[in-house]
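Just the one chain here, laid out as structure tokens, in the form predicted on its own.
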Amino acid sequence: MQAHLIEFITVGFGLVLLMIEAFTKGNKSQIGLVAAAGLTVILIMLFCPAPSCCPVPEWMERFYSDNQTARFYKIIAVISTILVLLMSVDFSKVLTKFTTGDDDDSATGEFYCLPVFACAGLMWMASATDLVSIFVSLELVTITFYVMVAFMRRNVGSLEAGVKYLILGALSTGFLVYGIAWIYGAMGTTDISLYAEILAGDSYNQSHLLFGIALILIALGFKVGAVPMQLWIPDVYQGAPTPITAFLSVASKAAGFLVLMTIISPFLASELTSNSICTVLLIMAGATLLYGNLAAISQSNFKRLLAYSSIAHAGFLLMGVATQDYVSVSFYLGSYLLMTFAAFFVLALIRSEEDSDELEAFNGLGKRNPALALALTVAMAALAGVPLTAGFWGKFFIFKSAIENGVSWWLLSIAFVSVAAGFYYYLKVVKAMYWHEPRDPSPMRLPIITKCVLVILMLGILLFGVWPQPILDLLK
């Protein structure tokens, strides 16, 4: 089977799910389980490389590439979508409450179909090699997120988040289109594979090119949550349904960084443009680290804490992009998937049971459900970068690359201080679970789906913390 057919199969599967949703009554959350099962089959297909007798068609070669890096990011997209769907099933009580206002879940069916279309867009982004195909796939993802962020229409916070995401998303799209136009005007093509050859000559306008790249950096800064386009993240993360917040934090960020690396790679490799772009990326990284970590310290809402944490992690990833160590960036994103989803699964359960995202809702969790508290402790330790967790290796590889490439001392100092700040605000959650008395002393029930997923994620965090080689092997 040709590699590009996987995306078409995913879209077709999404359409089938919509038909099932339209003609079935009863428990709509079952559609989420069907969607997760179907995506599991697609995930297995991704681990089976296309045979040499079925190459990508010639008419698609300019717009689509099937390589190991693309497959790795497709795996991240599919696994993220499966986890979002499973989380949504256990989160269905909250979804129903803020969509229909009663126990009738008839209006929640589309919520389990939309992530599949977003997944298809994320997969196309992973293989896109032309500015046009990147833009089209990016908009498919963005449009589905517009709907999912504001899906809980009876929740004022969700509607507010949807409006903010729509307005700022449209603004970033404008920057992206304008940047693509300037790059096309300077280079004469939107085919990224030709840029290295064009840069080796002198048939382009350098000032127009740099202006176009600057516009694209601003636009993609919105997607990855980097300064100066990071202001939307805390409010949108807090207001959106918890599964969608996790989706934005992991899959959307990973796809954004892959697109960023795809677009700027030829410019970082050229002596004429590398210094300017690298300087801008390092300044963005430093500002992002400072903003994310300093703002996270004072947070009392767990969702907002994870939002500012997401900004801080974007700063570390930008350091890896600036040093062109794309393997370290990809490893970081792979490990980030495990620890972030573990935290959000616990948060989704607390949100359903306690009707709160505040840190106070986690008080005494170690007494109410020791297994749940242990899972969140492992996730927080990994996010902080504690040794013997996957998060440690992500930060280690980034720092190693930065030091070897002679990154300025001021940025390394900011990064080290950021790590120390992360220990404070992540372990603040652990303190609440074990040192504070619970508001409700009754034991907390742990649904079977959440229990199984948390066990797998926790084992993955610890396994890759001791033996990171499997993720590196996927990247080749």
Given for the second form:
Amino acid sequence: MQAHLIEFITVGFGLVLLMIEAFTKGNKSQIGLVAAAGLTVILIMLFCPAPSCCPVPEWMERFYSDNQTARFYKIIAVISTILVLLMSVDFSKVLTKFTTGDDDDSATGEFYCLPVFACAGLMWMASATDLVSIFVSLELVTITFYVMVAFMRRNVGSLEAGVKYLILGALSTGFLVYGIAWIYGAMGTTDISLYAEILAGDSYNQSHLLFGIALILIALGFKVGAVPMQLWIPDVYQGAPTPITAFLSVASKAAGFLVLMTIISPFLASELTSNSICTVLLIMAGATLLYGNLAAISQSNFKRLLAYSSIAHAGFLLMGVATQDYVSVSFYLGSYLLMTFAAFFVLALIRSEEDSDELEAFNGLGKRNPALALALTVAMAALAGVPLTAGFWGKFFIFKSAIENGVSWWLLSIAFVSVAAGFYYYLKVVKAMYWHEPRDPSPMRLPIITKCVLVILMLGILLFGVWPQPILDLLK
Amino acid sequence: MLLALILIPLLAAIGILGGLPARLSAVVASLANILVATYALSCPACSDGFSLQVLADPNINLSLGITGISAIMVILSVIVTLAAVYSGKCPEGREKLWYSSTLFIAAGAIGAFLSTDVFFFYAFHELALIPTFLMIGILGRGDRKQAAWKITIYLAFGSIILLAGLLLATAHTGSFAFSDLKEIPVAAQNTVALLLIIGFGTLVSLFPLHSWAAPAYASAPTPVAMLHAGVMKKFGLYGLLVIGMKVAPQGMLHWLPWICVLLLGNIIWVGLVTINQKRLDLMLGNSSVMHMGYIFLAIAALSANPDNTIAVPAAVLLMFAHGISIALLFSLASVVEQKTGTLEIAQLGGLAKTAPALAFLFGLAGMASIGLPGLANFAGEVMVFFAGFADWTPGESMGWVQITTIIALWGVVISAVYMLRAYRNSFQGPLVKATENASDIHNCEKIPSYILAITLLVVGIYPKIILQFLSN
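Would you mind generating the form predicted together with its partner chain now that we have the form predicted on its own?
After this comes the whole thing, all chains and molecules, with the earlier chain placed first.
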């Protein structure tokens, strides 16, 4: 099978799911399980090496590259989609409540099909090597997200989030297209693989080029949640259905970073443009770190806290991009998937059981369900960057390359202060779980899917925390 | 062999969480650890070290070794661990958490001292901190939430600064192995030394970053207070000796005046604060902060002259002695609370009449902590003061270290004042309401106390038993 067919298969699978949804009655959340099973097959296909007999055809080659990094990001996309689908199944109670308003879940079927299309878009994005294909795949993802964010139509928060995401997303798309146009104007082609060569010559207009790159940085800053385009994140994350928030926070961010790295890596490698781009990236990183961490400190809502923490992590990742340490960035995103999903799974469960996202809803969880509390403790420790968890290595690699590349001391100080602030607000959750008395001391039930997923994620966080080599091997 | 020292408590802790009998497993594990440590130290061939690569680039290995200072710190850890699992009163129904956390802390501390790789040195210490925070927050006494939150924030902050320092140092040396640590370029030394002093200093409660310590020890469950004050706090000093002095001796020299001023803050300022304490546990907590000043004095002497041969043994001996004596004091303070129901010094009195054995042990530990000759702390403190003057010849003008040493000598008076006053008010004089019916320490509680007390005596009379490990 040719490598590029995998995205087509994914889209086809999504269409089949829509058909199943339209022609079956009964429990809609079953579709989520079917979709997760189908994506697991696609995941296995991704781990198999591409056959050497049938390369990507010529007409596709310019738009599509099948390399190890692209595969890594596809794996991230598929795994996070599977986890989103599984989380949605356990989240169906809340979904039903806010779509039709009664016990009838007939309006929730699409919710389990849409992530598959977003997944196809994310996979295309991972392989895209041309500004045009990047743009098309990015739009496939974004438009799917517009629908999913606003899916709980009887919930004002979800609708507000949808509108905000739509307007700001459209704005950022505008920036992106405009930026692509300027770069095309300056370079004469949209094929990124030719840029290194063109930059070596002098047949391009540098100020036009830099202006285009600035526009693109702004547009992608929106996707990854970097200052100055981060304002949508807290509201949209808080309003969106929890599985979609997790999806936005992991897969959408990972894809955003991959695109960012694909587009600017030739410019960062060239001496003529690297200085100015690097400066802008480092300033963005510093501002993002400060904003995300300082604003997270005062949050009392767990979902909003995770939103700010997601901004904060974008700051670390931008630092990694600026130092051109793409392996570290990819590693960070992989470990970020494990810990963020662990946190969101617990959050989705609490939301279903307690009907609240507030930190108070976590009070006394250590007594109500010690295993769940332990899982969230590990996830929070990993997000904070405690050693021997996967989260530590991500930060460690980024700091290491920042120090080695001579990033200026003010940014490093900001980053270290950010880590310290992170300890404060992540451990606040741990504190609530263990040190405060529960409102309702009855034991909490743990659904089987959430239980299995959490066990796997915990093992992943701890295993990669002691032995990070397997993820690094995937990136080679 | 060395890996077993970490794995025994770690596996026992996991086993306890999984349903093994808690107290029994903890005792067995800590006894086994003492045996393994004795064996590893007595036959150098079998303690040759252990290495397992976890990451190729950068090259990070889980490598363990037991030589010199780390041998002494490991002895301290296993002894205090055994005493800690015997000490304190576990609340009904929380045995799992109580004993498993104690063992987790012990495993982390032993791992940190055994590691010969900067990364695992740091990581094991963090591993030990998390159960410390949780235990104080969940099972602590008094204002536990406030105290636990304070220690969490302070130590997390300290660890981050420390990580920055370690990363910067290893970026220059290009390797994480202790054996590759060497003096880094002079231009970077001041920064690295500053980061390490602040980072390690916070973990050791160096003035003015000390305010987490006393309330945390006062509200911590007894084994946690013993392990943290006795063992974990030595991590920072150990780090300054084996990493700080090695990578940035010039930097340490640069900051010498500051170290001197701050350590006097520990000895004099915190000493005066200790005199003013009204509760036994807060007094002990503050006194442990105060005594860190003496060990910093040895480090200051070493910074002033890296060839000072007496400074390292002085620091290490005092670390060991202080670890044992403070653990004994915390253990006995919890017995006092169990027998009388209070730790307010004003509400105690005459305990020596109803509980003579307890009074004897407490007196012994108190005297040790003041620095009475014949007990381990005396040997350590005297060596520290000698180290302070080792580089000075009569007639020469005195340097920072010498002046600091002279002022620090007053600390001995201060500690005599608070310890003797507390002893007189709690154990002597007429019996009061709380102590009328107090029973004496019973056999089970005697075990940890005697282990620690005998260690204090033996090392006090024959310090070489500990210091011999430094020579090879």
